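There is one chain below, alone, in structure tokens, taken in the form predicted on its own.
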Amino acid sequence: MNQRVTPGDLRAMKERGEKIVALTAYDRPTTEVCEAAGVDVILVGDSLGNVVLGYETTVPVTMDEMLHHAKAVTRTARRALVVADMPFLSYQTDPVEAMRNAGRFLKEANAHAVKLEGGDRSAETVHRLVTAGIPVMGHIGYTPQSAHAFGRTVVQGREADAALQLVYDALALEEAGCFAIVLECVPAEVARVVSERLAIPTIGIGAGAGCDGQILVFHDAVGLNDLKLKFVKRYAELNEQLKQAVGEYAREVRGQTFPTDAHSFKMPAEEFVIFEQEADDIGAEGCA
């Protein structure tokens, strides 16, 4: 599949039993890596608040910050479906505001879809956006924008009632028009049941192998931070490699072994003679 991935392609992949590969990206370099690896979905997540901007949670992330990073990703992505996270309070307060903000992602940032958190409570908003022609990905389970409400409870749906509510929420989002749903930090058994109940694909993060696809935060997956999470497999330890590389650079600069002639530019010898003479004259005139 060399053409741009579409929401319809993801549904077809589910029907064929093909797993969907998704990762976050917030800039050109990470997008290029995702594209080279053939990632199907790139999420410009509001996780950029924690990962890139230094916030403690995703709550402070603004629309302007999301648009800025979404533009960087869409300028680079050629095949992957680019989904932009709608940040906290960009869609919860007012239907008109939700429509305007979602539209900005498509119109200004050239994103292909938006993602918003919440189950049944967000279904009406999803329906409005989809009716207006804006593809929407849902997100249930642990929803980071509600981190303060969840407190220390991360895994959602451990009790039967809570697990059933996840099923209801997923079905409500499907009926409202979502083309896919992220299931975050949900028991694997529950995620499998939800996935089996839906015609649209589920994309899991900390939700087991029964989902129709998987997503991880790019920086978590490649070890660009010191964060250790149970549901994350680290495929590299780039943080350590980068620390070593920068440390070596610092030592070479301080030890005057970098730069060498191999890293420097030279003037033609005859031009340097002229330059040096003229420079000496300038110095003499200045002293006079």
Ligand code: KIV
Contents of the next structure:
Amino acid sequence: MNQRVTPGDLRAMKERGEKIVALTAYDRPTTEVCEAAGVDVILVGDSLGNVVLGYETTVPVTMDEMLHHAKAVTRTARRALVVADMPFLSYQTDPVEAMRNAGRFLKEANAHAVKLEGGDRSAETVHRLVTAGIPVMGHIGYTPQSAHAFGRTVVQGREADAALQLVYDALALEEAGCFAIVLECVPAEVARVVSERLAIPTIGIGAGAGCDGQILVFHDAVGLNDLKLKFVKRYAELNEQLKQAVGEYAREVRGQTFPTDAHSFKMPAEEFVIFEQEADDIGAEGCA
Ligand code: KIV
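Structure of the form predicted together with the named molecule, please, following the form predicted on its own?
Then the entire complex follows, led off by the chain already shown.
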């Protein structure tokens, strides 16, 4: 399928038992790699904050930062459904603000959908956006914008009550009109039950194999950082390769083995004779 993936396609994939492949991307190179691999959903995650912009958490990320990177991704993506993450306080404070900000992702950045965090508490906002024609992806379990509230407790839904709350939250988001829900860092048993209870697909990260799809942060998956996270499988160790490559570049510049003639431009020999002569004359006049 070379046509653009739609929210309806994701639901059809769930019905057929086909797993959905999702990954974050933040710029042209990461999007190109995702497209070449046929990734179905590209999330311009607000993980942008800690992964690319150097913040400690996703909390400080702004609308302008998200729009800037979402534009880079949509300029590049041809097939994947591009979902833009609504940053902290861009949708929680009031409904008009939520609508304006979600709309900016579609109108200015050409994203196809937005994602926002929270279950039941976000359902009314989801409903308003969906009613206005904005496809919305939900996100429950560990929601990074609440990092300060969670403290060191990463895995959510380990006790029966909390797990049941996740089921309620997921059903509330489905009812509100979400086309898919990210389940982050929840026990695999809970994610499986949630996935079975929903008609819309779940996309898991640290949520086991029972979800309808999987998402990882691009840089985690390809080893572009030094993080060691239990729920991440690293498919490459690019940081190591990059450090080696840049180290070699630095050695060659210092050792004057780069650039060589192969990396240099030349002028015709007869032009050089004239140039050298005239350059000498300029020097002579300058001294006179
Ligand atoms: O911002 C992000 O990258 C996310 C994923 C971890 C799902 O929300």
